[in-house]
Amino acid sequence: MKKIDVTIPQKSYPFFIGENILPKLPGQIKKLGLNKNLFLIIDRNVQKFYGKTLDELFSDFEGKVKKQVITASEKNKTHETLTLLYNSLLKNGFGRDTVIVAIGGGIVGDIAGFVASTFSRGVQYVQVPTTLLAAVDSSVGGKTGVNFGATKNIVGAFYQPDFVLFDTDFLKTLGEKELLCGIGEITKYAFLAGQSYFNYASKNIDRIFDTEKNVVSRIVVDSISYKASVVSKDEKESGIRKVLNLGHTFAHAVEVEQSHKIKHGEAVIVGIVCSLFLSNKLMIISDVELKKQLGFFNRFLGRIKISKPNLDALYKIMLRDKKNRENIIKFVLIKTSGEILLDVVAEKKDVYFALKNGLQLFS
């Protein structure tokens, strides 16, 4: 089992990664001196594969253990789900001496983290990501939240877990689409973390679909290490952490406009492509560089399908992005791998150009 330290001034914590380490979960809770009353929030699919295992793991746990299963989808990432969880906590007698354990993908982590940040004005919580996307991205950094209306993650808080535990065996139960979602965020890191990471990812990223242990382990460790280094410098996204939004302004709009028929990681891939076209339109990268960078995405073109996108609707959704200021959309754009520009403003016609050219590759 490998440990990565996520060092944040207000609260630092370990990220554990390894093969067949889920059985270590109860022991880590005890070892780190966390509270004894556990409220497990579990993805319904995870319950199907690991429900009995989890029951056995906590059968002789010293404190109270309650398991609440939820259906993880963007449409359920709402205040109704929050109400269900708050009611269950109160009905079962949980209070401030609670540890909330999120066992699932990014949606479960976002919801459980928000519940942990607000219940009894904040309780301890642990992330157990079960998808590649959650492992490499959403389980680290403290972002929590739910959707409201048609706006993604508009209600939320920054709230750090007490530790994260990722068992690479979880990947064995994931289909190609879920692995692709994780690859979407890994693609983001490939453009952010510099040429060495980019070269390794470009050469090996397809091997993730075969869940090759050495490749998965290295890419997850490198991704988390990079993200941890960024978050440690800027926990609440006032500066350098904005780089982690590469492609996301486009991606969140695509998710909503497509009624969540494509998943977040897939949308991130589309969003990065749109960002490249915008960089080209604003003369940040040349036509030659654009063609070169787009070559990275050829492997995805047959895997992601965008259906009849509405550019006007997409632009209106982008105007609601929570990162905007004074109703101005600000973009994170690529100059070269490892060289990223923040808070770039573009005219509406240039954004439409990027959307049209980026989306048509996946239409």
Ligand SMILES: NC(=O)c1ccc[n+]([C@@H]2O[C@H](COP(=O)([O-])OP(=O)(O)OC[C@H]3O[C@@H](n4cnc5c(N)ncnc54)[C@H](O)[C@@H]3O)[C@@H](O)[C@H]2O)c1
Second form
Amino acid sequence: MKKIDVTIPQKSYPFFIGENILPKLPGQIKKLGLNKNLFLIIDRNVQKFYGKTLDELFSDFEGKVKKQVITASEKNKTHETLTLLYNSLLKNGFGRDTVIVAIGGGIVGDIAGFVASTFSRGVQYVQVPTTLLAAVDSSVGGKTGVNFGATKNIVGAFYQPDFVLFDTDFLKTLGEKELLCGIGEITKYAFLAGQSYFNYASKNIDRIFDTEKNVVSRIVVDSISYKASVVSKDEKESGIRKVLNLGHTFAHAVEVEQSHKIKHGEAVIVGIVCSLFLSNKLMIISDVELKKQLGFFNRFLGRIKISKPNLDALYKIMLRDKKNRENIIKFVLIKTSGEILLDVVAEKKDVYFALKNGLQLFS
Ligand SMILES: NC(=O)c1ccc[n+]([C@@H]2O[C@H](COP(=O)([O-])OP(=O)(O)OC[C@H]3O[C@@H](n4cnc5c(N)ncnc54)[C@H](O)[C@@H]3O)[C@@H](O)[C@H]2O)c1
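Could the form predicted in complex with this ligand be shown next, to go alongside the form predicted on its own?
First the chain shown before, then all remaining chains and molecules of the complex.
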């Protein structure tokens, strides 16, 4: 089992990664001195594959253990699900001495994290990511929240877990589409984390579809280490943490405009491509550089399909993005891997250019 320390000003916590380490979960809760009353929020598909194992693991846990299964979908990432969870916590007599344990992908993690941040004004909380996306990204950094109306993740809080435990064996039951979603966020790191990460990812990213142990482990460790280094400098996203939003302004709009038929990680891939076109239009990268960087995305063409995009609708959704100030959309753009520009403002016509050209590749 490997350990990466995530250090932010108010709190440090470990991220554990390894093969078949799920059995260590109850022991780790005890070892770190967390409370004994556990409220497990579990993804319905994870329950299907691992429910019995989890029951056995916690059968002799000293303390109260309640399992609450939820269905992971953007349409369920709402106040209604929060209400269900708060009701279940109260009905089962949980109070301030609770540990919320999120066992699932990014959706379960975001919802459970928000419940942990608000129930009894904040209780302890553990993340057990079960998707690649959650392992490389959402389980670390403390962003929690739900969607409201048509706006993604607009109600939320920054709230850090007490530890994260990722058992790489979870990926064995994950479908190809979900692996692709994780690869979406890995692509983001490839463009952010510098040339060495970029080169390794360019060469090996396709091996993730075969869940090759060494590749998965190295990529998760490098991704979390990079994310931890960014979050440690700027937990609440007032500066450098904005880099992690590369491609996301386009991505969130694509997810909503396509009625969530495109998943978050897939939309991130599309969003980074649109960002490259925008960089080119604003003369941040040359035509030659654009072509070179687009080469990274050839492997995804045909895997992601955008259906009849409406540019006006996309632009309107982008105007609602929570990162905007005074109705101005601000973009994170890249020159080369590791050379990043924050808060770039672009004219509407340039954004339309980027959307049109970027989306065309996935039509
Ligand atoms: N908080 C953050 O910093 C952050 C960062 C990136 C993304 N996100 C959020 O994460 C969400 C996407 O997360 P996701 O891609 O993990 O999707 P997800 O949570 O919807 O999980 C994807 C699918 O995989 C299933 N699943 C989960 N684990 C499984 C397993 N081991 N085996 C088989 N099936 C399994 C789920 O039931 C679901 O159908 C989005 O809502 C996005 O906004 C948050």
